[in-house]
Amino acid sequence: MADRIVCKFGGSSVAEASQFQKVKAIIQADKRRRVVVVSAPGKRNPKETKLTDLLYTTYDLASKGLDFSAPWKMIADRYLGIAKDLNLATKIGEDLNALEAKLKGQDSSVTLDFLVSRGEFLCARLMAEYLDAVFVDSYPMISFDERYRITPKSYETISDKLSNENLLYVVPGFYGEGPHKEVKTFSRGGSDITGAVLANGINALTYENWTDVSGMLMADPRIVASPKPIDYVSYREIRELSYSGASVLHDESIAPCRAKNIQINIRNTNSPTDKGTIIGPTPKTTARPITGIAGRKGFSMIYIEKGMMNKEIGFGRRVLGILENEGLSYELSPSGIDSMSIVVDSKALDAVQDIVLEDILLQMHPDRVKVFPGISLIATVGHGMTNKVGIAATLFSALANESINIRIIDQGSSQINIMVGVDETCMEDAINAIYKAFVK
């Protein structure tokens, strides 16, 4: 099994019949490509509504007993159009009619997750027929436990279901079996995770993630003009970059491949000869001091000040407990001797801010507590920064030269990531300044 390749094709790669044809050419170009994972068909043009969003709309209307014929027709037309253009003698029309009847009858078996998962399910059925491949459903092959984690049993089942190395398999992404035997979807972009889990389960040689870009770039091209491509990035670096805003690959898709040192290759369906970006183990040497820069907006900082805070045992734990009680996770927590800052997602905080601040005042008795909104976090990532003198100085000087005030500084002991917080209005300028300092 070790010489097989798992290929995941994103929504843009299966948006229409011509894209299906590109997928077929890619599969036929390398006989090691034996497992294909597909997303739901993506948008064919910027004005089009995503098919997954149409499924959400359909469920919302159907569950309220309202007319859902308009979005449903758009959904059905997409699949029937692809089948017609590829001259497939498929029974997918019967599947769509049966599902429509259940929606009209408000059949309880059609849950939100079940209906939304049909986007990938129906696409995989079409792809399997077009490639003359074996269709294998993700449900119940991939299963989740009560904490929404992939069960160990899943990998055993995958190994068994996809055991024939001579067969070509097509598997729908994005969903599996929940702890109560129900269809359960991943978060958006979860087809990436499906591909990674399958690669782990069959001990694949490589996991190819086919999308509409030729790998990763050192910065967002919408912010930095013509950023350089990334040829190789480690599992650790991609986790940091994905979490901080680089959106080529779902960040949860790294762990299954990392567990078995399976390389991930980001490729372009529309330009299949491009080598793309390889994601793999930590390299022994690096050509550049940094690998990439990524930034995200939408954060707030809770600032707490109290004299002799460092002598108050359990202060930080109790503050974080207040956040936990309101369902808030935190991003960073830079602290001083008599002060503590906690960076959280602004939207999540907005809903419970008054309660959080009141609890901090009542339980912690601070001298001062204040929320600073409108913060962006920028991650500068690279193994080349490790144990190198002057890296931080270069970064901070670059920002100072552009008169950008740094609100937050955080660097982990691994030294592969320097995180800075700046005002949201400065994020684009900050990323350009850092890129220019290290790359140009």
Ligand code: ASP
Second form
Amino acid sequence: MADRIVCKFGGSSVAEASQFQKVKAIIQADKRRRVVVVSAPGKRNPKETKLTDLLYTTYDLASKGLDFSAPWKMIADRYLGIAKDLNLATKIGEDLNALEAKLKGQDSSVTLDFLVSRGEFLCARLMAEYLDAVFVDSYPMISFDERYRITPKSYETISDKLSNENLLYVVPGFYGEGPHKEVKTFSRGGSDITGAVLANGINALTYENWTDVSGMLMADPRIVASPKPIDYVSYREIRELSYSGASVLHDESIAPCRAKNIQINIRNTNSPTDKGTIIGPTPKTTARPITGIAGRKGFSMIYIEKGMMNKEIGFGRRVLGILENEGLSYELSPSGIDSMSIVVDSKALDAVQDIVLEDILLQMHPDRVKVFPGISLIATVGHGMTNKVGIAATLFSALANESINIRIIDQGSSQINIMVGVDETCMEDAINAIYKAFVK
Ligand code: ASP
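For comparison with the form predicted alone, would you give the structure of this protein in the form predicted in complex with the named molecule?
Now the complete complex, all chains and molecules, led by this one.
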């Protein structure tokens, strides 16, 4: 069972008939590609709306008893158009009509998640017909527990349902069975997770994630001009990078593959000979000092100062307890001897800022407490930094040379990430400066 490849095709890879043809060529090019996961059709051009978003709009209108014919027509036309262009003798038109009738009748079986999941469901049906493959629904194959975690039983069911190595399977991404037998979707972009879960379930050799870029780049190309591609990134590095804003893959899709050391290969449907980026276990050695740089805006820093803070047992725990009471999670917390800073998401803080500050004043009696908004966090990530002298010096001098003031410094003991916080307005300059310092 160890040499099958799971291939997930994202929205742009299934946006129209010509993309379906590319998918077929990719599947036929390697016989190990035996499990195909699809998203709902994405945009054919930047102005278009994703099918999933049209489904959300349709639901919103239909549930209020309003006319939903405009978005619905776009949805139906999309599927029917693909079927026609591929000459498929499909019954999808009947499915669409039945669904439309239920929506008009405000049938309670059509919940939001159910309707939105039809984006992937119908796409997978068409793909299965086109590839002459076996359609296997992800409902109820993948199931969630009460806390919306994937149940262990899912993996057994997957291994069972997709057991025939000679067959080609097509599975819709993005949803599964909720704890009350309802259709339940993942968070947005969740078809990536479906692919990863299937790869784990069948013990796949590789999980290929086909999209419209040839893998990851060392920095955001909207910030750094022509950044170098990343050939290999470890599971740990990608966690740090994607947290900090480099998004190619849903971050929850790493764990199911990591659990079985299954490599993830990001590939480009429109340029299938490009090797893309491999995400895999930590390499034993690496020549590059850094793997990538990513930055994210929208953070605030709560700064607390109090004399002899270091002697006050439980100070940090109590402050974090105040945040916990308000349901506020924190990103990092660099501290000094008599001061403590807590970096939080600005939007999340906004809702509870007054009460958090009041509680800190009343319970902690600080000398000073202040919120600094408008912070961006920049992560410079790479196993190559481990135990290497001078990396931090290079990074900080690069920022100093550009007169960028560093508000926060954090190097986790993992040593694969140096995080700096700078004013949001300097983020782009800072990333460019770091990139230039490390990439020759
Ligand atoms: N179609 C869903 C979305 O747009 C899921 C996916 O594409 O992964 O979020």
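In this text, the rigid core denotes the largest set of C-alpha atoms whose superposition between the two forms falls within 1.5 Å. Worth saying up front: this structure is predicted, and the values here are computed from it rather than measured. Positions refer to the first chain, counted from 1.
Inset, instruction - Inspect the rigid-core superposition and answer whether the C-alpha of Lys311 shifts by 2 angstroms or more between the two forms. - result: Yes, its C-alpha moves 2 Å or more.
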